[in-house]
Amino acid sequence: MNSKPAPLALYVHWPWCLSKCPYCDFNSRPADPANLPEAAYLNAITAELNHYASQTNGRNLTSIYFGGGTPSLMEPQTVAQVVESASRLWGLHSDCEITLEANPTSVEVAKLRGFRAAGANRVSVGVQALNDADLRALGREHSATQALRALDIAGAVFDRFTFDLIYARPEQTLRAWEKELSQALAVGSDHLSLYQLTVEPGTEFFRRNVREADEDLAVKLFYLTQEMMQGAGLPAYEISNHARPGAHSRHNLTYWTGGDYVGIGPGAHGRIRDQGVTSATHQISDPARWLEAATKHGHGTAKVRILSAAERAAELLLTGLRLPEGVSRERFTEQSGLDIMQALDPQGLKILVDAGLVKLDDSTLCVSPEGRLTLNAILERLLV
């Protein structure tokens, strides 16, 4: 008897932004929402969804999400032309999670019903400050009233919203995010997301020599962060987010316990498991290449490569480890063919179980808190 087909989740990117923020690393390009080729890029969209529709049959969708860029400037005609695509060529879950990012711009907010009407039932909001000097330092295009306007409207529209944060800006003190934190928890989203700054080679930011939070200072705000977010009811689920039981995002999590995904748009990824090998596909990240491609070809897909099992192991543990309850053994060796202490380190892992940074028992490998603020540095002494 065969099995039933896996899940599988739907990524679609949306490469055009209003302007580049000076932090963002993302594959994103400033455009005049005027002169997007949003026809034709819709047209190729579908070309790919028709594609990777073809190679997972049979697989239906628990979760689709629109990421940019930034796609709440799409109009909400081409959302829904996406989402009826996927949902006759896969068939969606009966709680399928549809999200869409948006900005707080009033362009933006005013297009959250049509989107709503779309088929999206979940949206998040890139607010990423809530005051205004830090937004234009940040380069946003949005006031910290609009933010929080934005935000109201968003609640009133979607039974589920989440929003953004960055903290540990340049200058920013403990007092000040608490405050701002604090803040934020009274809009009442169920789902957070709250991320450290780092500045990333390739950026405005890393042009300019902006330097980061020193790492005391990153350190308690990391800790305060947690404390609040624990005291509101909203725990860490993964590193940097978190949510009331029942909010967490089922497409992120698709990524963190190594689910399958198919990636479309200009620079999308994709992780597709068939018979037990996993197949890493990478789209053409230039949207004016992508979309030449994917219009001649039905898809504009840079490469497939298949991933060895050694390789699967180490992005199972980058991914899995940022969740408090870890990586599951037997899901791990499900998902790599291997046993989970085939890719350990036996000197490192017994370093860092002895230090309480690293928890292994008969059904997991976990990181302790303290050792979540050192992930990088942990996966360098665990892997083989």
The other form holds:
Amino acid sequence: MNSKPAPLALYVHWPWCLSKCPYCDFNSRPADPANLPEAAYLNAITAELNHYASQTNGRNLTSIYFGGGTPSLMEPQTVAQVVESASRLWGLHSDCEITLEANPTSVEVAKLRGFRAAGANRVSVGVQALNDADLRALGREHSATQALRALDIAGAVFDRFTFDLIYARPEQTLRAWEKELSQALAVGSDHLSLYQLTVEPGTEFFRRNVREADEDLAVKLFYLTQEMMQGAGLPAYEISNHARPGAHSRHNLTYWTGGDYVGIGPGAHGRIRDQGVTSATHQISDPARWLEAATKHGHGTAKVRILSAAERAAELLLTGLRLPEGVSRERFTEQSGLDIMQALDPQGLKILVDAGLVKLDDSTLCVSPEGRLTLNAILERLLV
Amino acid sequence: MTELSHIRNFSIIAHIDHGKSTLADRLIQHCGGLTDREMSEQVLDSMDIERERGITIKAQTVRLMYKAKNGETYQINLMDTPGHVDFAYEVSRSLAACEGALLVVDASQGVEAQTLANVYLALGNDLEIIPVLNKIDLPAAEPEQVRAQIEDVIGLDASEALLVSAKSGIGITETLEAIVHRLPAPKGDRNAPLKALLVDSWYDSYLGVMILVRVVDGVLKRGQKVRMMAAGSAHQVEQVGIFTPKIARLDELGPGEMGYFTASIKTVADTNVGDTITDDKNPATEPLPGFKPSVPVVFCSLFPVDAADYDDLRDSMGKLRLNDASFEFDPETSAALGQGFRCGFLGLLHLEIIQERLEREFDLDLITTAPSVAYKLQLIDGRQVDLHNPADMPDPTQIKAIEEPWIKATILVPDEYLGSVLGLCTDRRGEQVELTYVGNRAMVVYRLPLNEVVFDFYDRLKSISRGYASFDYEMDGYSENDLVKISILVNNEPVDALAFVCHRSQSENRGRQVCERLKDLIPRQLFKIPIQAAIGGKVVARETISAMRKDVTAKCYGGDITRKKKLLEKQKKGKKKMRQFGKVEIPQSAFINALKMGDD
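Having seen the form predicted alone, could you give me the form predicted together with the partner chain?
Starting with the chain above, the whole complex follows.
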């Protein structure tokens, strides 16, 4: 056995929300909070914890992430039991990061202390906007005042907290965003996720034909954001994520650096590497069907697929190149079994290197700051 | 064998969709050529493409036995003619094999340009013409107006035009009676040396090349050694027969009769439409009049999308040529598109048909360059060269003169669109020859450079006349003009496949149009891409495709990774439709769409 077992992250998906936001393309379903099948859910999750723990013996958890949906709709007791089971089954790394996503409505905020007691040590608040008109347009159930209050409390309860904002909203000007982002910075969190609005197929916004910001404005908004965040001491450590040094989300970095993660709950994805081979796991998306399967069979896995070296390579690049430091060649080889040159199209690489969009040396492949904005086009050219 | 007096040979002339095939089907059905069960719609158009486009590409013939009301039985030979201008010569040979023709006009539509051209061909061959007004049971039918049109436009007596609905079976017996009583019987001498007109030929995978003939004099027999008078080759006849439309073997074909024979001929390239077939030992002294070898007039290049398909493409074109000798191809190497072929066609439709057959029957993905014409170049050193590819144009300093092919176009158009049509013709350097008003329609005859028509003229004509204009053309010689080659540079490199020739007076305009069009056709990329049009070293137009600035996905967590990877795979697949040119990727479709002139 390996002297130092590979670290492992755990993602727990809670699928229910009070209502579906019009931009959201996550696996979430509106539900009546009084009638949530929480006990059944806990049983099913516990079954899946057991199921996956038996496949990843001897590995400590470096992070747990409760995502959704709206996991803050859960009773703190449920969270406590999941953390406890995970701890018993795998063992938690000494500084295991345990994050829970929460909405800033009053009911949920009142539970923050409970979540803290349940073992969570980081909270991620879904603020999305700091003006009421846009919050309404985004389908959020809270006001800007409530959001700021929630952040106050989050800061008081948790050592580490972060929040999300969506920008490049319809008709949002550079000035308006500058003002809103200043307000956000004044909150004083050491982590912020700043996403440009994208209109995804299957969402309400898509059906309503909501337009994304035009490219010129989107680029300006992006650079304004980089500048302000850099100035405030929270530079980007990923396309849409900013943190003070050391305050990055360890859980999310696991995704981007090709680490292993177990994904449980409806629609959750996982990547588990065993003896050099990476499997992609995917749980049943529909909450009711997932519940039934997990209850009956001990897990609600829809699919386990062994990734080919080429697929694995593509994933490692499409996540790793989102980071300023890029992809470590040594780690790439360890994770995919390929030399990075085997995964790259030589002609495309040359064109991109000549254009200064991509940099390759003995240890690292990385994309320039401007290049990261056109990462999709770069990947198209870069991959074999 | 049937007495000459009891034979009738005829063809059907009609515009697309005016009901030629349906009428042929009814005649076959009525004479019992096929049982109802065997009758699939439109028996004669056997190729898929023919059926889909409603046009006939290869001529075919059907022998029917009709018992007339006078109690006599007649041998009726129906010659199905190719229905398009590109095959005008083939049409004229098919018509030359007949004594009469049915002129089918849709009673709700009236006479169209193509009908006119074929009627003139028929009249030129001294055929007796019976006007047939089809679709008379349609509510929109206006038989009296169309009758008047036939008299005014074509100058035919239409007082005895037949009133028919082929679809509903109205007027079929009347049509057969008219064929028997109004069309002349063929003439011919059974004892004279064999003289047969080669009407068409095609490759059959079991029988080899089948040759369709009309015997004029003498007898064509199984076992006979025959000679092709123009080709000069001799062949032993193996099989003689007819189509009823089922194939039926016979011992011989006599004067006035139509049928096929086989003679171990390997490719149709060894047979020439219009050639005279005679007896090898006892040859005729004079061939039948009117033989003309076929010459391609429209050219374009075909490249396989996947370079690995090059051999397949060559083999497939070879197979098509087995059946279509008028289609020519030679290997070509393009800096932009790699290895491919420069191909020659009889016309635009011919080009489309070949391209479609290659893609469909042989499952090949092709890049087609914009069509061009054959220029005749006189060089300073006195040499004369035919230029089939603008990319091969010599340096202007070596050229003394350039001649380009012209056509005579006939366009029939409703009055209200006449202005736009005249504008289009003038735009394309047309010279008006004639303008005649026919009721509420105008018939315009223009001389136009083929170069200006070869591309999107027909599309434009259809669009500015809302589909009402009909168009036909014939070749009308070569004449010298001030022509220049325009090179297109993408990212400062000339793209040979985009070069084209145009009149100097239009060069800047066209250059600019192509640059603007390419700007829309080439998607933005990671770099700024300049696009220029140049004559020699002089840039006459320039556009720039700005660089793509942002396309990164905002979120990329657990489930997004799988989704994003799938998207990336899809994009990579889409890129197969692109051609790498230096660091620029050009979509395949751009090579043909760039030169379309559009509405400006």
